[in-house]
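Only one chain is included here, represented as C-alpha cells and corresponding to the form predicted on its own.
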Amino acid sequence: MNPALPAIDDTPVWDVMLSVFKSQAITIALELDVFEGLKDPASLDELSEKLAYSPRGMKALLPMLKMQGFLDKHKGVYHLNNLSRAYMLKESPYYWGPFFSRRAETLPNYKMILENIRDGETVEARGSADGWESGQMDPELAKTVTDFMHSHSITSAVGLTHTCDFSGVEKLLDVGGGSGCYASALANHYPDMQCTIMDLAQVCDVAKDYIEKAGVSDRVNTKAVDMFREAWPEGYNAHFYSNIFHDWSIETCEELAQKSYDALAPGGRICLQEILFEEDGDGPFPAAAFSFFMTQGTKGQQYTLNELESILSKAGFKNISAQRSYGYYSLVTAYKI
C-alpha cells in the first residue's frame, strides 16, 4: 500500500533546498559582470554575445536575478532596476560586491557552477550525467544518485496518484525510473496496472530493493536498457518520465520523445512530470532555481509548457495538456493517435 500523504505538501522543503542557490546566483552575476553588462538593456542573446558567455548559462542565471528582484524584463529585454543600480554596480557608493566576493570561497561548488554558467558546459564532481550519457555508471554512484532522487520524488509520486488520472493504463514504462517510486506508487493505486522501470543496469539493481519495500514486486519489474543506444521494449500503452526531460537539451528531448512515439502502442500516452517555467521563461522561483541547479550535473534546464508541446508535437503526439500534479510539479500528457 502507498503511505498516506503527509498533512502538508513538501513545497516548504523544496523552498529551503532551492534557497541555497540565491546567493550563488548573485555572486556569480557579480563576478561575471552581468550587472555591468546590463547598463544598456539587452535580451538574453544580446547579453550572451556582448559578454561572450554561454546562452545556456545566461538562461539559467538571468531568471534567478529577476525572480530575486534584481532585474526587470520587458518584451524580452532585461533591465537594471533601482535595487541593482544601488547595490550591484561597481560605481555605486553602496556596492555590495566585495562582500559577495569574499563569501564566494565558502559557497559549495562555487567554482564549478561559475564555470558551467560562463561556458555552458556541464561539469560535476561525480559525473552522473556522464553516466547516463555513456550508458555506464559505477554501482556506488548509482546507489547514491538513486537514493538522492528518491528522497525528493517519493512525496510527489504518491501525491500524483491522488490528482492525476491513469485509468486505462494497463502497462506503464517508467523511463529512467530510478528507484521506481512513481511506478510503485501507481501500481499501488491501480491494482491492475503492470509497470516496468527502464534504466541502466546498475540503477535497476538498486531499484529492486525499493520495489520490494513498496510491496509491489508482483506488478513492478525492471528492465536494463541504455535508452540512447539500445532498442526500447514495446507493448506499453504509457511512457512515464519524471525529471528526465530537464536533464537534457531540446535536441535530446526530441530524440527521447521520438523513441517513445515509435515504441508506444497506438492510443498510448506519454507523461512528463516536471516543474514548469511560466511562458516568459523567468518564473516562478522554484522553476528558476531548479533550472539553475540543472547546470551543475545535467545537459538541460526546466522547460515551459510551450517548449514541451513543441518537442512532443514534433514527434507526432497529439492532444497535449498539462495539470498541476503535486507541490510544484505539473504533469504534461500527450497521446499517440
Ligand SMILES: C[S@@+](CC[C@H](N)C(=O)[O-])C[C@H]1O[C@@H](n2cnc3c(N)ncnc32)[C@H](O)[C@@H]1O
Contents of the next structure:
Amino acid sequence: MNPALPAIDDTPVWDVMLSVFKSQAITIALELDVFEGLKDPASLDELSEKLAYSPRGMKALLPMLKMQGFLDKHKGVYHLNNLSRAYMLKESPYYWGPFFSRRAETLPNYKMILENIRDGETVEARGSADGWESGQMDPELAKTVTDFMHSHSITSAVGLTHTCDFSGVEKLLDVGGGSGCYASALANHYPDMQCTIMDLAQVCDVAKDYIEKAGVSDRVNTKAVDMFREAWPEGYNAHFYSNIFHDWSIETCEELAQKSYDALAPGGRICLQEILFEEDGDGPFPAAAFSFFMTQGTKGQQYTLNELESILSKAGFKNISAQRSYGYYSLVTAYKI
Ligand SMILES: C[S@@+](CC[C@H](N)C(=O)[O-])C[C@H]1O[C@@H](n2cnc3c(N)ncnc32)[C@H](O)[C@@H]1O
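Counterpart to the form predicted on its own, namely the form predicted in complex with the ligand:
The next block holds the full complex; its first chain is the one shown before.
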C-alpha cells in the first residue's frame, strides 16, 4: 500500500527549490547585457543572433525574466517594461547592476551557469549528465543522484495514482525510472500490475532497495539497459517516462518516442509525466525555472503540450491527451493503435 498522501501538496517546497534560480537569471542577464540588447524589442532568435548567444540559453533565460516581471512579450517579441527600464539599464539613475554583479561572486557555480546560458554548454557541477550520455555512471554518483530524484518525485508519484487512470495496464516499463518511485507507487495501487524499472546498471542497483522498502519486490523488477545503445525489452503495454523528455533535445526525444513505439504492443500507451510550459513557452514560473535548471547538466528543457504532441505524432502515436496529475505536473498519454 502507498503511504497516505500528505494533507498539503508539495508545490510550496517546489517554489522554494525553484526560487534559487530567480536571482541567478537576473544576474546572468545583467552580465550578458540582455536588457541593453532589448532596448530594441526582439524575438528570441533575433536577440540570440544580435548578441551571438546560444538560442537554447536565451530560450531558458528570457522566460525567467518575463515571469519575474522584467520583460513583456507581444506577438513573440520581448520588450523592456517600466521595471527593467528603471532598474536594469546602465543609463538609469536607479540601476541595480553593481549590486547583482558583486553578489555574483558568491553564487556557487556562477561561471559555469553563465557559460551554459551564453554558449549552450551543458556542464553540471557534479557530472551526472556525462554519465547519462555515455551510459557509464560511478556507483556513488548513481546513489546520490537517485536519492536526489526520488525526493523530488515520490509525492508526485503517489499523487498521480489518485488522479490518473492506469487500469488495463498489465506490464509497465518505467523508462529512466531512477528509484522506481513511479513504478512502485503504481504497483502498490494496482495489485495486478507488473512493472520494470529500466535504467543504467548502477541506478538499478540503487532502485532495488527502494523497491524492497515499498513492499513490491514480487511485482517490480529492474532491467539494466542503456536506452541509447542497447535493445529495449518488449512485451509491455505501457511505457512511462517521468522527467526524461525534459533532459534531452527534441531530436533525442523523437528517438526515444520511436523506440517506445517500436517496442510497445499494439494498443499500448506511452505516458509522459512532465511540468509543461503553457503554449507561449514563457510560463508558468515553475516551468520556466525548471527549464532554466535544465541548462545545468542536461540537453533538455520543459516542453509545451504542442511540442510533445508533435514528438509523439511523428513516432506514430495517436489519441494524445493531457491532464494535470499532481502538483505542478501533467501526464501526457498517447496510444499505439
Ligand atoms: C531526471 S532522472 C528521472 C528519474 C525518475 N524517472 C524521476 O522522475 O524521478 C533521469 C533518469 O534517466 C536515467 N538515464 C539517463 N541516461 C540513461 C541511459 N542512457 N539509459 C538509461 N537510463 C538513463 C538516469 O539514470 C535517471 O535515473
